[in-house]
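Only one chain is shown below, in structure tokens, and it's the form predicted alone.
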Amino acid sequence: MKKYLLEILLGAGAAGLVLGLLAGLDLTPLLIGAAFAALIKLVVDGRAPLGRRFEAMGGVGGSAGSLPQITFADVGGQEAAKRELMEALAFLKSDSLSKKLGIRPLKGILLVGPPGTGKTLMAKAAANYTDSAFISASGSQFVEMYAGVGAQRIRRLFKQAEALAQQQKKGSCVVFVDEIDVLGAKRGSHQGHMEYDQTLNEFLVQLDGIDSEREIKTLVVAATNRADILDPALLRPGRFDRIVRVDLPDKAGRLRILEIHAQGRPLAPEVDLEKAAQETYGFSGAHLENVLNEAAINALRRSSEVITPADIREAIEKVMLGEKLDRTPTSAERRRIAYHEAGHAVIAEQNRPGAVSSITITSRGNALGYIRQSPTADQYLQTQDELVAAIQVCVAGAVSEELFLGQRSTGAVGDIRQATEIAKQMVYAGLSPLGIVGAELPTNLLHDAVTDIIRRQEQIVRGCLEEHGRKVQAVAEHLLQHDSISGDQFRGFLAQLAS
């Protein structure tokens, strides 16, 4: 009935404007009316050519064109935030028992971590692991400059989850709103735009009106990196009420995370994945898996069938420094840069025997040339000695230039920088000779703090650089012969000059 009334109208607007254009009337103010109506239409559902259109993604299960299956085995070096979204996904898994258990159904969990830790993955783990329809967007696609647009779309983002759930005969749905920090942010900080509060507030709505006595039980899974601007509203019990950490791997997870994406790769013999995995502390799932990605192409670039441990090396210092460059110092430049390195090394290997990965003196990034040092463990903590020692790494490099080739470069100015923050992590930390100081220290005297620590250090590696002159000349002429050296070369190499 609804339609053949729909077609009557329309044909009798379609006879009125014959009939009107007929008999001589201006119909345009008419017709541009109706055409910004239209317009405005197509905007608030998302289909005008100015306007983006509105896609939620979605479709985990079994149906035509569903995401691909993801489960928690497959997301690797997480294992306290799986532990703990589990058992927040209880009550979807066993909703017999959390009603006779008295527990009110989580309405939303909020994933907070870096970038490529693995959020957005353990939300479709989350959707498979409780047997549930899946649907996503992202914060930004609810943000337009027309108002009301956001709002709808956030009510059409849950019809859509219901609408999917029937259709994939499930009983539950989990919708993830991945950087929700851009649509949740905290009121009154966008001057001037009204339109994000009401795009937030709408989103609030809607999580309040999450029913657990629905046919469908909905769950709301958000993903940031800034949970420091979220809306207070956002986190309070009853609608955020969990909030599970991502953080980056340690080294049993960042292995873990290197098997996993390993799997299908074929590895030489001779690698070693644990070796990898204690070389790249501070690596995100994202860039391991990004590390044998790499390895893999520099394989393929040498007709080769497997992969090196070369070309894991190889790959961890492109993620880590950028590809190398096609800059050609002159030859007094390469005989400094080598030099300058070989005193970070050898200082390095001084202070931590062990600690050298690799030396270059080929351009990679904004680096001339670089040493690569291996932590042995992740270290969450650093002693006074440990701090002293970085800084003598840093400053050994500008030192070794003064003593060798007669005097500095600009080539240590991001060395004393990082040395500079060094020591300032030491004052504020109550590890200089100031003791225990407040946050709002006087500028001159945190000049001279960090002045003194850095003029102290650089006296001790003088006096070690001009011990060990000679394994300096030695590691340098060999940089110039070669280019690079591993850390395992480096420390035969310093051995047999010690023999």
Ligand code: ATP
The other form holds:
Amino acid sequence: MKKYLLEILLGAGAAGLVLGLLAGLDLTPLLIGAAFAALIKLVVDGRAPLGRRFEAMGGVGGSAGSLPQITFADVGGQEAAKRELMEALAFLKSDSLSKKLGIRPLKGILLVGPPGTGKTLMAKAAANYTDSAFISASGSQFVEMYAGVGAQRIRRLFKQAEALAQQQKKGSCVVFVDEIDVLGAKRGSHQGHMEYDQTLNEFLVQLDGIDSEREIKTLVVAATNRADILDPALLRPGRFDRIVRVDLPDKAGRLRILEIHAQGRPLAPEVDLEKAAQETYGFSGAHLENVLNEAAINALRRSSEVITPADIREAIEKVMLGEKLDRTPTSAERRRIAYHEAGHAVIAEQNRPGAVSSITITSRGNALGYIRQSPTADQYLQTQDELVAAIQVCVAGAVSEELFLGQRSTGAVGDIRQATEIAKQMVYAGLSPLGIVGAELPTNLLHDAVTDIIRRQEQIVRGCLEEHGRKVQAVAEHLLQHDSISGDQFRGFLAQLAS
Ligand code: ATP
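Having seen the form predicted alone, the form predicted in complex with the ligand:
Expanding to the full complex; the earlier chain stays at the top.
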């Protein structure tokens, strides 16, 4: 009977309207009122154009559907994070043993790390690993200006997760909430915070309501790169019990990710993914996927059926520095850019043989020209010598302009900023003649220490470039003719000049 209540009411309403019309009543106010009520209901349900719409697969919030076949093997690197996550999932896999051991079932896992490192992939892999249904939503989908709407959407998400698991005949479901910081920031920190706080309260209620005795078990996996702003109530034991760090991949991780995304892309035999992994320090998984995609686009532009090392080199530079620009410097400017970059490159190679990956005088992003250096290994610490060497490379461009073209230019502004930052780092690490200093070092002392460090390195670089003037000139002239030169070509070139 309850099932047909809505139909009966609608039928009775329609009959009433027809009778009213026949009796000559003015029904306009009634119709306007009904339309208004329906609009409010739609907004509250999050389905109307005014309300923020969920990706409505399944209709009731969150994006759900057939589970993408992502497994932990598709997540490159992140070995520690994967291990920790799998351990945490053991309670869903071996429920009876967990019960026997008296393990409190896990309700939430928080994945913390920079964007594009594979947090969403890991959540999907977790659902596959535990044979669970998977539903995902983003924190921003719960943010509304209307009181109570966010809380209602939270309830709907959890309900839909259970319904989906039932529909897919699974014993458990994984609810993935990306950008949890949007709804889970410390309570009271938002302007007009009542609605935010209500939404978070409802989220906590739903987490607390997850019951291991229920027919369908629920696990919430949330992701953020701002764990520091989360409300402590979210992080207390019994809620997000496990915090798993998903960091930028190291070299081995980058290689694995490149290998994963190279599958199905035709690489020329001479492509060296290990070299690409070495040259992409600081790239996330998403950047690395983008490198291979851009490399394939480069191959397509050349109408080539295979991706060559040059396509990959070009793609790394595009992802690192931005798209090539159509800026056309005057010939005098090009000459200046070439001598500037040749100066950087000769000093970089002098300090660490094999350091230069490529030199270019084509504009890209904010740079008129650039040299790309590759680290020999991922580094987590830098010594005094390494910092000094980095300052030398920074100032070498300006010194080269001065030596070979008579004066410096504004092209060195970025280099000077970088050299200043490194020198400051040295001062605060106790690596300057001032020795160990406090954080409240007077500005004039800091300024003097920084300029002193940079001036000294400028002198050393001047001496070195005077000594290797022939190399700088030859490289600059080559750049003027060919626009760019790879690291290996550059070293071959230097070897020829030396012989
Ligand atoms: P965000 O914090 O911005 O939501 P995320 O950490 O959730 O990012 P994902 O959405 O999982 O990142 O990754 C985006 C894409 O980048 C993936 O679809 C995949 O192509 C690639 N990717 C990222 N990390 C990895 C990885 N560890 N292994 C393989 N591919 C990866």
